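Only one chain is shown below, in structure tokens, and it's the form predicted alone.
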Amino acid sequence: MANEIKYMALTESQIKVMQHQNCCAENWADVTVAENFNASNIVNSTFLGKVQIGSVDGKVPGAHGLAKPCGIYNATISNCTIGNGSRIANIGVHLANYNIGDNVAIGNIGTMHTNPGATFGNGVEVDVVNEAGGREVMIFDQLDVQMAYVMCLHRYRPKVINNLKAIVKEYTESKRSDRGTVGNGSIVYSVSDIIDINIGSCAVISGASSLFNGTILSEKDAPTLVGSAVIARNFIIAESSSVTSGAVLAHCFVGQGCQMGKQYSAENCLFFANCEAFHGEGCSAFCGPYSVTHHKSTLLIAALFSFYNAGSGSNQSNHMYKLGPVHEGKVLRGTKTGSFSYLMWPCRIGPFSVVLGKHSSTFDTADYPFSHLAARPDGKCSMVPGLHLTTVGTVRDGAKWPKRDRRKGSVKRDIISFDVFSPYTVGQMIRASASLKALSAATDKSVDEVSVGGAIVKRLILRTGQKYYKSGIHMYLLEKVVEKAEAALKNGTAVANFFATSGDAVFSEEWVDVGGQLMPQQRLIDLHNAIESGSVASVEAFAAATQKVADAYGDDEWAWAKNAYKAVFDVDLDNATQKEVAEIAQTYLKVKSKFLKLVVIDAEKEFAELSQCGFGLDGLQKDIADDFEGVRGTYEGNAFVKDMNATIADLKTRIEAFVETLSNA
């Protein structure tokens, strides 16, 4: 490390060698070097101000992995500290005011400079969700999605917002410096301008156009790439992310494990863990974890997203030519929008919904998860509540997200709850089912359709929606009861104590999704109160508080599930007998198996005759099936189908074993 090197004055012979190689210094006395410094590796360079240079022996990997000799070649260096084993070459204007680590390669740079009092993107305000302002998030290099979410969405608690801003301002001041840093093992080459940029260890910055006022976090096990033609201004890019291929960022935060490129353009946007953004455009978009947009002509504007998948050409409008772009959208977790869908804000869309068509009217379906939302010819929204509960896509989503976590750093800052079925979504289903039931009872049979939150629902669908939600509610609650009983039985707990609730659990009837972290509403209120009181008054304290909530998730979930089970089934689990527990397990087996079989049936549609349209081109009728099989495989051999069938079989074995063990307890 550069700060561990003992620097000493140049000897006369070292100065002569450097002068002979066309080097000069404003004052040679201000140039200090490591012991046994090899002056022959300093060529055609100028030194201004105080410059410290470590060992320049050996070679260092550079562009495309090609190792080149350490040293300084064709460069003007001003007020810099350079560690051991580094190479700096071909600096067009100058390299000024930087602390450079060990084994760093910097080459073909126009200007690399840190201005006095630089904050490296920390403290930049991002006008997110509302393009006209009012929901600004102050970014900094340790920002997590939970803090950003509270700062952005909870403006009804002004003291919370003010105190969070004070925390960020204090952190920003701690980062203020007259010198930038380049971490050990980083490679920086072929960049026109690097101004006020901090660079972490093992980062690769290759061919970027211009980087101004930002931080590129990186570490050995989670290197970050900033690639060709990238233009970024007032930004933070976190560990193990990749921003390449002409991406343009202005006032943006890019979280851990994100991938951006292919000319994607983003202004005043936040992207958190594992987001992907290619080709399209973002403006004032709050992209929570796993938000994905891959297509040209796709615009994400003035809205909250998470676990989101944007179809090609997805578009939204955030003003109606009145008071400007002041309207907002809330697209709750797991939603998908179809190709060329259009949404006119303000709207709220419930979790795991599918949106198709061009909607020119506003609606609020936030309490109706797993719904199908299709635009009618008149632009109004037609809703089928709960339709996507048993679709293949929903089940695949729940399985794929944990497997696609690209965060590899020492710390994963965003707290993510991956559960598709949880007190958050199941609580919504319970409320939605009750609402649909009441509406069905109150609607005359002569009425064909009713309005639900601005969406149109056919009267006959009101009962269908209840049916969908009932199956999901029952499956989740039975599953939680069986899981609790299995764990208790394994630990030798008496049946009478199977379903005890932890004394540390917090119960709230309603749960919230705080930027991808699920929690009881009371936990959020407690967090608000802690911020207001000052007991959470630092970045570290906020992270500790949300982690404490995450650690309590299992206990809180069970407290909710137990209470909901009593409300739904009118059964007090504290009084459950051994026989009743066995019956619950058998019921769960039936309900869960039925659910999984419906998913498998939905998957079978992908192999139906209609799906074979276009196969067997130029062949005979008999060639269609063979061509389809050669490309798509068979239904029986499909990996997802096989996994679902195996899950059904394993479930049966598991429940039978549990019931048998329970009977012998």
Contents of the next structure:
Amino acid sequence: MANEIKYMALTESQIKVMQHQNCCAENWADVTVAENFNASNIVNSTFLGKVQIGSVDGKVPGAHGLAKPCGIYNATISNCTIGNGSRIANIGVHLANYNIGDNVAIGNIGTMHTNPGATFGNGVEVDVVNEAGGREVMIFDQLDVQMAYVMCLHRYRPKVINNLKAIVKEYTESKRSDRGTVGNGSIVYSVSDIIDINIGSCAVISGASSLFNGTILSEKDAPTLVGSAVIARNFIIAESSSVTSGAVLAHCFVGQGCQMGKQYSAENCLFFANCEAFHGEGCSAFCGPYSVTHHKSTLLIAALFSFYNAGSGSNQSNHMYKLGPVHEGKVLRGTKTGSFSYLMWPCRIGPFSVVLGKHSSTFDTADYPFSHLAARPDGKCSMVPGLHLTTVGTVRDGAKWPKRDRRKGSVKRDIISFDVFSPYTVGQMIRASASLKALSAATDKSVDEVSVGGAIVKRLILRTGQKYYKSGIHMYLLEKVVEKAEAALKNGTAVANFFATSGDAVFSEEWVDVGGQLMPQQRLIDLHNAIESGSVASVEAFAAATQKVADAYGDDEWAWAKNAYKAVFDVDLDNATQKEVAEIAQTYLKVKSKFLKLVVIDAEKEFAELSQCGFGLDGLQKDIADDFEGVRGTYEGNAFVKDMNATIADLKTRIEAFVETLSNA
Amino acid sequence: MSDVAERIIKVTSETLKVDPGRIKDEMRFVEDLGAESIQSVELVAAFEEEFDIEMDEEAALEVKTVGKAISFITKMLEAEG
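And the form predicted in complex with its partner chain, for comparison with the form predicted alone?
What follows is the whole complex; the chain from before opens it.
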């Protein structure tokens, strides 16, 4: 490490060697070097101010992995500390005010410079959710999605916001420095300007156009790539991310494991864990974990997203303003917007919904998860509540997210609850079901359609929506009960104590999704209170507090599920007998199997005659099926279908074994 | 034509906006009568209301032609007495 090297004055002979190689210094006494310093590897360079240089023997991997000799070649270096085994070559203007680690390769740079008092992107305010401000988030290099979410969205707790901002300000001051850093093992080459940038270890900055006021977090196990033609100003890019191929960022936070490029441009945007953004544009978008936009003409503007998939040409706006734009889009987790869909903010979309068409009226379907929201010709939203509960896409998404966590390295800052079915969504389904039931009872049969949160629902569908939600609610609650009983039985717990709740569990009827972390509303209130009172007063304390909530997820979830089970089935689990537990397990087997079968049937549609449209081009009628099979395979042979069928079979085996063991307990 | 068949054709015609005279037993709701996925959902809901029944989702998805709908609902009504 550069700061562990004992630097000493140059010897006369070393100075002579360097001068012979066209080097000069403002004052050679200010140039200090490591022991056994090899002056022959310093060529055609100028030293200004205090410069410390480590060992320059050997080679270091540089651009495209090609190892080149360590040393300093064709460079003007001002007030820098350079570690062992590094190479600095071909600096057009200068390299100034940097601490450079060991085994670093820096080459073909225009200017690399740190201004006095630089904060490296820490403390930059990013205007999200409303383009004109009011929900600004102060970014810093340890920001997690939970803190950003609270800072952005909980303006009804002004003291919380002020205290969080104070935490960030204090952190920013701790990062303020006259010197930037480049961590060990990083490679920086072919960049025009690098001004006020901190670079972590093992990062690769390759061919970027211009980087100003930012931090590129990186570590050995989670290296970060900033690639060609990238322009970034006032930003943080976190570990294991890649920002490449002409991406343009201004006032942006790019979290861990993100991928961004192909000329994506973003201004005032936050992207948290595992987001992907290509081709399109982001403006004041709060992209929670797993927000994905891959296509041109796609604009994510002034809204909250998470686990989101933007179809090509997805767009949103609010042109109805008089006093300035108020956007306030809230696209809750797991939603997809179809190609060329348009949403008029303010609007709130329930979790795991699918949005199609051009919606020119605002609506709020937050409490109607898994819904199908299609725009009618008059621009109004037509909703089928709960339609996507059993669609293949929902099930596949739920399975794929945990598998696609690209975050590597020592710390995963964003806390992510992956569960599709949870007290959050099932609670919404319970409320939605009750609302639909009441609306159904109150609506005369002569009425064709009703308004639900501004969305239009056909009267006939009110009953269908209840049916969908009922299946989801029952499946989840039965599953939780069976899981609890299985665990208790395994631990040798008596049936009477199977369903005990933890004394530390927190119960709230309503759960919230805090930037991808699910928790009882009371936990959030407790967190607010802790921030407000000052008991959570640092970045570390905030992370510890949300981690504690995450650790309690299982207990909190069970407290909720047990309560909901009683409300839905009118059964007090504390009094359940062995026989009743076995019956619950059998019911669960039936309900879950049916649910999975519906998913499999949904998958079958993709192999139906209409799905074969366009196949067998230029062939005979019989070639259509063969061509389709050659490309898409067969329904029976499809990996997802096989997996679902295997899951159904495994479930049967599991429940039968449980019931058998229970009967012998 | 049975009362059930007449009512099924009426509901199908109204929901899918097709001429009732065009609807035949062997016709498939999706491929022949153009029922999109949402219309299929509406069709099941309309059958349920018309006959005051609750169709099992899994079984309903297997009802792919007008004729099968007639026999399926007829059996349901007979079972309910």
